[in-house]
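Here we start with a single chain on its own, the form predicted alone, put down as structure tokens.
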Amino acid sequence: MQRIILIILVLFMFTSCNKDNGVSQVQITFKFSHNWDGTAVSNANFNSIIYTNANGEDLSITKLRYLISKITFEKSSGETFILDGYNLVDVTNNTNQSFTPITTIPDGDYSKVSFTFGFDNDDNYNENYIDLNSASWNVPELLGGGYHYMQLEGKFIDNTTTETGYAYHTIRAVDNSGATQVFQDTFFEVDVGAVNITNNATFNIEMNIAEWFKNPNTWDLNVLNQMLMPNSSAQIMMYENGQNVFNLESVNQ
């Protein structure tokens, strides 16, 4: 009997302690929207040449899908929570534009919230992702294997006024010009800043597609439109332009 009373007392104290701490687990959702310098973009706008890039080329979008992973919440103490899973945002088919990882996190103040565009090297090469394989997301072994980070495709009016296709595909940069392959990392972290989480929260993330073509490298589609995956210099330029593509619009909770 005394043992039972002792167990009840310990449980009561544990429950009270948790209640006093006021910490609860919350669910996080990342929702992605897309625009062209402020004009909303969806698959309803695809296949029409209605956009103009920083180089003055008129173009359309026929495909847009990209991979995000490693959503991370970091406290000022250095404590870090990495949410499991990854998400292939597919604007073309209007799927996966909202992603809710299974993992929950404690509510409270976070000094930094971030996610990875693409896969880091560990995730890119150490696992076999059946769903990404079936989505034809693989990179050929000749280019280092692993997976794409983004596929952006469409048509543009070239300098001979001809409608020409472009394929702006991002992968890990690989230089095959020498005796051995030389790689350069081109995945990148997107830092959306600090946040106080009080409840289940939705992070509304915007991608400005126009930024892929303008900052810091003004993209000339007449020169760089196809065969960009084996072009190491082009991949590095894409990586540089990607730094300004994403923006946190708001947090709903």
Second form
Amino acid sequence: MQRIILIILVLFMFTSCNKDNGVSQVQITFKFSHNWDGTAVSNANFNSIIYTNANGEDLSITKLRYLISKITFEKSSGETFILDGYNLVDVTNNTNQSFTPITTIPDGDYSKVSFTFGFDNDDNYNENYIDLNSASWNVPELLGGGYHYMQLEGKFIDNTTTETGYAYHTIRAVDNSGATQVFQDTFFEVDVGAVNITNNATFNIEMNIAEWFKNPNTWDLNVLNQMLMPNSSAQIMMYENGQNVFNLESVNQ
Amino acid sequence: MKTWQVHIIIIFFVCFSCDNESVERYFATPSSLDIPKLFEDNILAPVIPIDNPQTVEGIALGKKLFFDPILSIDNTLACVDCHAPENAFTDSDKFSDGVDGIFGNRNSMPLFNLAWNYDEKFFWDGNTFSLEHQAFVPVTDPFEMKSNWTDVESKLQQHAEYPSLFEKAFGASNIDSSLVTKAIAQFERTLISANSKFDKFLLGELNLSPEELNGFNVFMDEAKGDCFHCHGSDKNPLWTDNIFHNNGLDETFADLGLGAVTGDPADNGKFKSPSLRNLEFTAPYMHDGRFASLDDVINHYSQGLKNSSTIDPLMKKVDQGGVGLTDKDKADLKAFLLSLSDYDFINSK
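Write the structure block of the form predicted in complex with the partner chain for the protein whose form predicted alone appears above.
Time for the whole complex; same chain goes first.
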């Protein structure tokens, strides 16, 4: 039996790239790049106060990492393909800025391609991710548990001209003020539009970091700089500002 | 064993079976690490280099070397003198004295759960990659054992027991420095601490006191201790991130720490977050042993923070010295930290 399985596997390896009904399986890569209102940002630009946010505060970035999950391809027929896995983009260490899930999809026309910023509630609470735990990415049980969506940290010049730290951490919003925790979802779907897939494809996604401070909520770092995880109204504002941070720059295939 | 592994082994066997190899390769007895359940369930597997698998003979040899002053120039100082079991493998000095009685400028570090340091950056400033490489350093460090490897190798080679122990561990009668460090690294990987009161609480075996529980909440509360961003948590039971930060000890730096290693001023004053396990046995604290007690450490985070350009953004209300914990929260935080003491670990080695 084991020998038969091996033979089948080998045959499968040789045949898996063949076209079947004119449809072939393609591999999808998501590449993430970052900018501040159009100026490219990498870890080489970290640690210096060289950016100015919409509210006029000068600031630096010292850490940026965020989680994306559920890359989804949807056909106009409604058929959907969800690529396995999630990816912790780590700009600080210049790792995981490119993500190629193992699942392949058939080529063809897709009416909608999307991914999730953070984890939806299913993914957030129903599994214990040892790689994310090892990266200290978990959220305290006091705040409902699950995982961070983003950690953006740095320094800004406050209104007493002192260099002060900020920790813009996004999680699922939770209001702990009453007798029971009140949650509000803050993960969101990023819709990158319709794409005709003809081959292995790389989606170049850009994040404009300045957007986190801009629209619709002009972010005042003097008021909202640290201890934002337990602050559910701040979390909701981050969620609102997050709607416009991602953009599909191009698809290479 | 999985089917594909069997197949690979068979394929290897087929490829090599006709060789006329005259020398038989020696294999010591494999000894897998005893991985604690909480680690198994919550974090990634430990790092064990493929060219230095754990073996019964290698570990035993490493342990003997670790406790043996033969590695020092005048046979007076062993690793264990600065890394003592009763101190969770550190010592109780601010700075440790080497063979000449000269003091270094850093506090000795406790040794446990080192195989889970995934980035493998060792020392307070992370200047050495991998445990094998680390073990080269103290032997020749003038502030520590002040030896040289030619000497050590020949002392070991002429020793009554070592040649046969190396033979058993590595199948080599010729003792060289790389085998010495491999054996020591194997021993160090077996130093695993995961049996504290808090571990037992997480495993559902006992309850914490209300003070310890509140202390844990202070630790996990971003508006209070906010320690979990750097020092692990119930989900990261190493109780460290093994990453380098400036936790606000100084305005200017006598010791640049990571900055001296990378040459990047943005890294000045950054040191590796230590694990908070076994603090009960590891005083004094910080890279320079400046704090004699846990009260001093907690007061530092609560009201003693000093601003600098590289202080970590997670350090809060720095202009006021910190978030100003209440006396009760401080006492409870300390009680929680002490629940991470693993008596089994210090008694068993």
